[in-house]
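The chain that follows stands alone, in the form predicted alone, written as structure tokens.
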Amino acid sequence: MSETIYGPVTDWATDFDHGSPAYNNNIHQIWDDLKAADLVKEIAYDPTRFSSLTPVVQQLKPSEALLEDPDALGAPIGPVPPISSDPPFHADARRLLLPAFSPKVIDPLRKEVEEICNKLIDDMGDVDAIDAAVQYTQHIPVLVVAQMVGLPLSDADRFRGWVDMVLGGIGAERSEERLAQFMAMDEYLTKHIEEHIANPQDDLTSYLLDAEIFGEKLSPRHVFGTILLLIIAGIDTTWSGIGSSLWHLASNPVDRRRLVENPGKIPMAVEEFLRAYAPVTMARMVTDDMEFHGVQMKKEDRVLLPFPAANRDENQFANPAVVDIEREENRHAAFGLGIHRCIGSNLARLEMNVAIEVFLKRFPDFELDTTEQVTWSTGQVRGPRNLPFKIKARG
């Protein structure tokens, strides 16, 4: 992706675009120089000063600004519920996902990753190449969550392609094309939910609309709605903090071959790979005019949590900048802070264990291709978009 609609950045203090392909290629970097940590913080468990109902900003002239959609939800719902409602409204619409979402429910999905994992490798073939996150990493959630929401597994490549326009896009002219996929996006889930009424299923689109809160059953909107915030926030969270995992390992060959030798270490090992390198920055709406630590701000502004910043506190963690996979007090903010905190953390760890320990397994030794440039998302996700790998060695 190119520079956006504003142009490059020149002083990320003054100047900030995190729609520009600048912002995740430097991004430890510029989070270092702002220094913003216990302001995440503050900012996160202030649900009254700062509003949920815009989790993603997206970064488009006022005069190009997309169409509105009339059927939106409006607070304290918002578009994508939970993530985008408010309290009190809030702790209702997350505690009836809870227990779709628990431990008792996600351990069991295992031995299907593992499957999933396994044959993506096998259908890579006996090569000495590969991009680990065309043919790796971007599948895994893809097909997990579509099993889970009832969507059928042949249109994988339709979500994924949902996915890098609404958290890619961020900084895109608006076109007709672009307004064309958001339509067709919609078409495709309201047929889903429609079916689903006519003849419900076995899975997590069934049990929403089957759902009460308040007593009284959800609005398809709201079932589309936290089906949409499911596809589109728990499959490139999710494909970015695995693919940011083998990238590290790809680079570094000690951590790798300890891993390796000592698969007991991955969790440990995934819980400073979500510290180190969160990809997850949320957004929250001024609700009214204030001052705020000497920043005027005015009702509706946008301002960005980047949780991963808050990782980086020296406060916190010794030796932030450090990766070190055997840390043992890590009480990161990878999965946010506050009562947002991510709901499907279980299922996103369970996944990153699973996919690195069969990355691991089935390629001992591997290694970054040089002679390919690494390229990394744009937006308020982050994660690497391709891989070349060198395979050295399998198991």
Given for the second form:
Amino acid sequence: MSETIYGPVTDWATDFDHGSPAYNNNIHQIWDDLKAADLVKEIAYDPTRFSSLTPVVQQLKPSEALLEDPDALGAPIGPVPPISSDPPFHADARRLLLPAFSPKVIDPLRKEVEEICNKLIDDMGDVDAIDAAVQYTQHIPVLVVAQMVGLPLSDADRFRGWVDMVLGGIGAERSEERLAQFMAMDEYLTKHIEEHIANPQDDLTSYLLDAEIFGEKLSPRHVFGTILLLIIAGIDTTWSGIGSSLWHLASNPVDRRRLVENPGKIPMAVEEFLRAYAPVTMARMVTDDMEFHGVQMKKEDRVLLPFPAANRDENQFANPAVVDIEREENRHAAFGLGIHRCIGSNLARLEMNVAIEVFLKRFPDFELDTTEQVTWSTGQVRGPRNLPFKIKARG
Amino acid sequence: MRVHVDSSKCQGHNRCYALAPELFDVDDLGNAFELNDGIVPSGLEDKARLAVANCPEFAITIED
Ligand code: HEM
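Previous: the form predicted alone; requested now: the form predicted together with the partner chain:
What follows is the entire complex, opening with the chain shown before.
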């Protein structure tokens, strides 16, 4: 069965495209075939043989990319620490960020997120048809991250453009337009950092500029990479997580009613949405020629870490194909496993919970507008990019 | 009943603290540890089991 749907990835530009109907229409079948909980774990727990240097696949091998941009940070730091870093450097780069994302720092942001969500719904006006992705889910994480990093909220659209560029550009590495976009982003962020050096603020940028690693201040290049990472890792992913959850609730009225009647069940449901619609697939790079489970791998080969597939392994989940919003045993890997566990997981969970809670309160009844098309993202982050809903009741 | 977080396995997913704050706490880095020597007061056994069943790194163990 699987051979007719997909083969081994030979070309990252065209073969790994879950925006294509062949992939997207069969996505659960593909994940099921991969049956991957143990393998995903083995690779995620083995940074020595599987490096994080290029966590997003690209056509160029790292050795080729470094030739093109000799200023780029190579292993073990990588261009966007800590997601692109390996041990032992990784732990230090990560430790810098952890305190800013611990539950006790993140939980108090609830009110702000609630305000953002309510305002987005106010802005929709009194209409009975909306695009919940375009008018709601895509904005929430950008506004939250911009606020944390101290970037002007009015430039939110621009940041989302960068995310598209970085995550959606596989196969377009060398185009002039892309290069120009990268330079504009470079300039914008460099200016942002310079302004913070001159004029420290109470935000994450100034916090990073003041932080030390091995007794020295972080290089501006490191701060640049980490801010870019927060924008890229924090936006598409959470947007996708909220979007997939709302898509499920629009398509499953029984679950929607249960959550409307009992909002206390939302946190458990969010975990199940994260399991069933895990937004993120990561990649690793093979560090040396080797054999892995009978497969010959070469240095600089890429390996995907399909967390969504790991979440459907029946050795770890009872009835994995069923979305059960009250699932009690749920060790899902949506936020990764091992040393790179998503630093933003507490923030992402808060955003998902609040976004769903507010949406259900304001729109207790809604359904997919079948005259319009639901569309999904392409690349390694999966979520709805258009969510046409008919609003049937307001709270 | 007693619970224990293996700090060499915990990666700070924060599921235990979210599900059973009576039994677990987290430090500034977000890593979890058990409260009160891990002793589970009676009535909280289900919460302890829930925490175990939701730890992605299999870092929590229960002793009866
Ligand atoms: C539902 C939303 C999200 C999902 C599903 C998600 C998923 C992931 C996954 C699977 C990883 C592991 C990467 C790997 O193993 O290579 C990761 C890492 C990371 N995420 Fe998230 N993420 C989300 C939201 C966020 C947010 C909101 C932020 C911050 C604003 C964030 C920041 C990070 C960072 C900094 C890392 C790198 C950690 C490291 O390498 O040590 N993420 N995320």
